[in-house]
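One chain comes next, on its own, written out as structure tokens in the form predicted on its own.
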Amino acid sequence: MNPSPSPAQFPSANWTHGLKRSVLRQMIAVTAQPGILSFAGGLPAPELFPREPFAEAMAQVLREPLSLQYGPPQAALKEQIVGLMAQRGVSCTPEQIFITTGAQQGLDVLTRFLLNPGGTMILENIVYTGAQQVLAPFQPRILTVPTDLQAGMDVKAIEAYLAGGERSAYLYSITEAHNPLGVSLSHTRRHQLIEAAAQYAIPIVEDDPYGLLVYDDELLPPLRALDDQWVIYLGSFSKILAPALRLGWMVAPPALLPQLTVVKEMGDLESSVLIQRAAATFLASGHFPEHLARLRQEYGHRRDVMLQALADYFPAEARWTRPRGGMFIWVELPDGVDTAALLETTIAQEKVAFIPGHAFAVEPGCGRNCLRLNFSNATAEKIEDGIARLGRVIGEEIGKIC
């Protein structure tokens, strides 16, 4: 009698084939030592979530007849949520919130419902992981632009793609703070994005987790502000009340929601009814605001305590972007220093972790001599003597090439 086959040996789909976690995941094990000051994660920081009023409101939804019962999505958070929205600049109607587990969840569906098997995408070289793993078992052809970090993706090298007589199933931006880049498109290149596509017909998927936390005082208009018809709108809770709840919304046009509701029951069924009606009855409850703007002091502190650092302990050859709002900072070093190794020498010599870069890029080899740190999660003070550790670290590394 021949022996059952292990699971290790059961047949699965091609994409499957060599598929790894992300480098981000693998770092949580590596950040849950004890002792290890971490920037690797993209973690909001746990002191500032809402407990105690999010309790309250938890208490008061769960004495409900049918809290827990299946439902519908919720009216309420689809109120609180075009609310949100105008807090961004865009103008929209309960019909056109589409209620998601998480941002993440959102990307999903619209890859589905977008790309098809073999498709073109046209991404940024350097881009967020989560993104590039909804597009895995598609296998997509992709092509790569640069993005400034400065002003951002870059919109030109889209337009040469797209006159080619290339297609790209949508267009991915992350339009504010971006992941892992910490940089917002100009107001100039969000402008030329949305005429590239509505000039090719191409829809635009606005990534906007961090749109609420932004530091400065200029605001930009989110893509979906500029234009209504072309731009999908993705939101989340995660950054700006608590990632657990795994809750996040998409604006779209009415007559796709049908479409999307099919493609999101295949994976979920329906995002949790309990926690829709929590967080609606928290955001009614007045709470709101004054948590953000709680979020957007003390983020902001920690973004300007950390780029002193740099500029106090990193050597002159370092370089880094300077971002209006996020939870990111991109620091390159010079050519010739492997991050992903010199990952390995920070957690040993100084106990200090971050995210090396080349864990972000859509080609191999690029973001080698690259970094992604996080400001969120530490506070002040353990930013400023992390990152004059790590600094000791990159100075030797950068001696030893020079």
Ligand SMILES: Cc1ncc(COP(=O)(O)O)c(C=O)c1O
Given for the second form:
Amino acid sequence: MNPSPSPAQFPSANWTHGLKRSVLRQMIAVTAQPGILSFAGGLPAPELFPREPFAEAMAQVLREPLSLQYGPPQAALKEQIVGLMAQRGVSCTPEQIFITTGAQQGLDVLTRFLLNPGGTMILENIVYTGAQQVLAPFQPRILTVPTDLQAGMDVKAIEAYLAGGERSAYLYSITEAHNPLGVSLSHTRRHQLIEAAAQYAIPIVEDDPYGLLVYDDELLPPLRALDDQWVIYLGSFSKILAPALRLGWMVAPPALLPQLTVVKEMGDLESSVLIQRAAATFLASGHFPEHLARLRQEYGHRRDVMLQALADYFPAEARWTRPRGGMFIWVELPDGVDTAALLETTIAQEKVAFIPGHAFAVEPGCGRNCLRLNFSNATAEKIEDGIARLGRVIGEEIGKIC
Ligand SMILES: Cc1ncc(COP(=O)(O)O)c(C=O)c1O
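Same protein, the form predicted together with the named molecule this time rather than the form predicted on its own?
Below is the whole assembly, all chains and molecules, this chain first.
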């Protein structure tokens, strides 16, 4: 038998030659070993999945044979999404809703739709890796902007690029509870971003999987509530219901939907009718408000416990974000601390894991002294214990370099 060809011998497309397994997934695999207390992944708490009412909804839709058929986007789900968007402060109609197989597919479809091969993208220097991945096949020229850990993406830096004649295929904004930084875009910057988009006629892709998971009282309007011309909104059921559904949505100008449908069809023909119907039935069953309130209460508590533990156990030189919502806290350690090396030590000595900041960097070398902590997937007791253990190793590490 001939030996199978190595990846290097395989005649794959040029853009794939530099592809490595996602650093993030690799790290999550390492940190998911038994006995490791992991703050690494971005997973919701499995004990909070609404399994019983969802099972009832699923059983109900399975009685209908066409639930297992190919089928168009489900009108009943679009109606429910319009209701969710109203909770988010956005007024829209079912004609503006485009069902996706998760927000990640929404990003992929919009990137294929908006970005030319070799085109230009303005992107935050530290940003969700899935947003970086969808760009890769187009081999774009990426211009980076910094992010302020209190006020969010540096919109003035974007304006400076645009005023200098640069054009981005779209402007990508995780407006609420940024992944990985945990920061929300300030009210002023939201308005500035909308103004820049309109002035230079550049679409904004607002990626908002955490928008309904805000734990503070003050609610800020998403960009889509401020503008319905240039903002295309991406929503997801992954964090508010369950990621295994692989279900999300877009709110987009209706005139674009026929073309977006063709682009989506290239990838998966359509989103699962079964899952759409089950989600719509679950949402119509009346269980969702209570479920969402429980998520907000529990995740809000876990966030508070983690923030308190950071204050109690991390050295004075460390700085971290205070997220209004979502699942992540970003920690900055003094320059000179290498969090990739630190991860090896914390796993070996304390069996605690996190994601080193460089995994999210667009420009290699950035975020080396930073780390992302997830607070949604560990109980309050484990959070307190794990942060105390992490704090010990970090204290020793800083002691060595200072
Ligand atoms: C900012 C952001 N966008 C998109 C996604 C992907 O969401 P989905 O599971 O709906 O594809 C995630 C998942 O973690 C995310 O953090």
